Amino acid sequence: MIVLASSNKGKIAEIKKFFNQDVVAFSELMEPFEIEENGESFAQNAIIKAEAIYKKLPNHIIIADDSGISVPALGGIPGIYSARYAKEGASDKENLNKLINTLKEHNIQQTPAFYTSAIAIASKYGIFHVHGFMYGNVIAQARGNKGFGYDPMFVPDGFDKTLGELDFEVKQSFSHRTKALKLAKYILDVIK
């Protein structure tokens, strides 16, 4: 069984669907608790989460994802602060609206951006991590209601629709998280 160090319903659904096997969120096995993500990179934050859950559930393989969107024209924000860009405990909609408003404040209607996903794996064999990336553009408006997070404002390279307009299966075929999970699967196949 794989245990996910996440309480983000969108991430949990994507990861469960990817592995198509016995995958559970840590909150299904224990009382949820707050993990302070004080790393300076997506990889560090993913490792912090994986290690925190592994300490509580040492007989399991733990997977943690830390991911977000970066906009180079805005100095790389929101980056590792994607989940709390508007404020601590912000909703997806609040974060999305803040980034749209920030683009508008800078008179940017469209600019290159990229998603990063860092997957950390904690097990009795140690800690491992991998990355996946997805490139495209952010736009200063929300389009579509599929996906989660910043998906309604992100147009991936090669598409004219936002991730919020694309079907889940299309997004999953090339997303940053899927790319990272494919690499993580190689590690899992060896350590299981």
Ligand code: ITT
Given for the second form:
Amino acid sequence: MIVLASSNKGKIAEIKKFFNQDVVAFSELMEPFEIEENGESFAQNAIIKAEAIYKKLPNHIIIADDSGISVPALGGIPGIYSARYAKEGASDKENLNKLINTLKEHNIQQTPAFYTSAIAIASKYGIFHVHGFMYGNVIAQARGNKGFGYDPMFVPDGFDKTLGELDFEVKQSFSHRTKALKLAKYILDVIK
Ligand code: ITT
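Having seen the form predicted on its own, could you give me the form predicted together with this ligand?
Okay, now the whole complex, with that chain kicking things off.
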């Protein structure tokens, strides 16, 4: 069994699906608590989360995902600040609307963007981390209500629909998280 150091429902659903349910969120095993994500990169923050839960559950393999969306035309924002882009503790909707409004303020209707997922694994064999990316464009409007977070404004390369409009399985087949999880699986298969 793998323990997932995340409280994000969208991530938990995608990661459970990837591992065919062989995963439990840490909040299913203990009282959830806040982990301060003060790293300077996705990888550092993923490691901070995985280590924080590993300290509490040292007999388990822990995985954590730190992820976000980056818009090069805006200097790479919101990047590692994706979860708190609108404000500390912002909802997905507040963050989505803020990024849409920022694009509008810059008179941008559509511009390249990419998602990053850093997955960290904490185990008795040490700490490991891997990355996955998904490229596409962000648009200055929200379309569809599938997925989570910034998905309604993200059009992946090769599609003309947003991840808010595309089915779960479509996103799951090539997402940043799936790519990182595929790499993580090689490590997990060795240390399990
Ligand atoms: P945990 O730390 O508990 O896992 P979190 O939501 O705080 O949950 P992050 O710090 O990694 O997680 O922030 C991720 C942010 O990036 C958050 O605002 C998400 O909505 C957004 N994000 C990450 N992956 C995404 C995806 O696949 N689709 C849409 N938005 C995504």
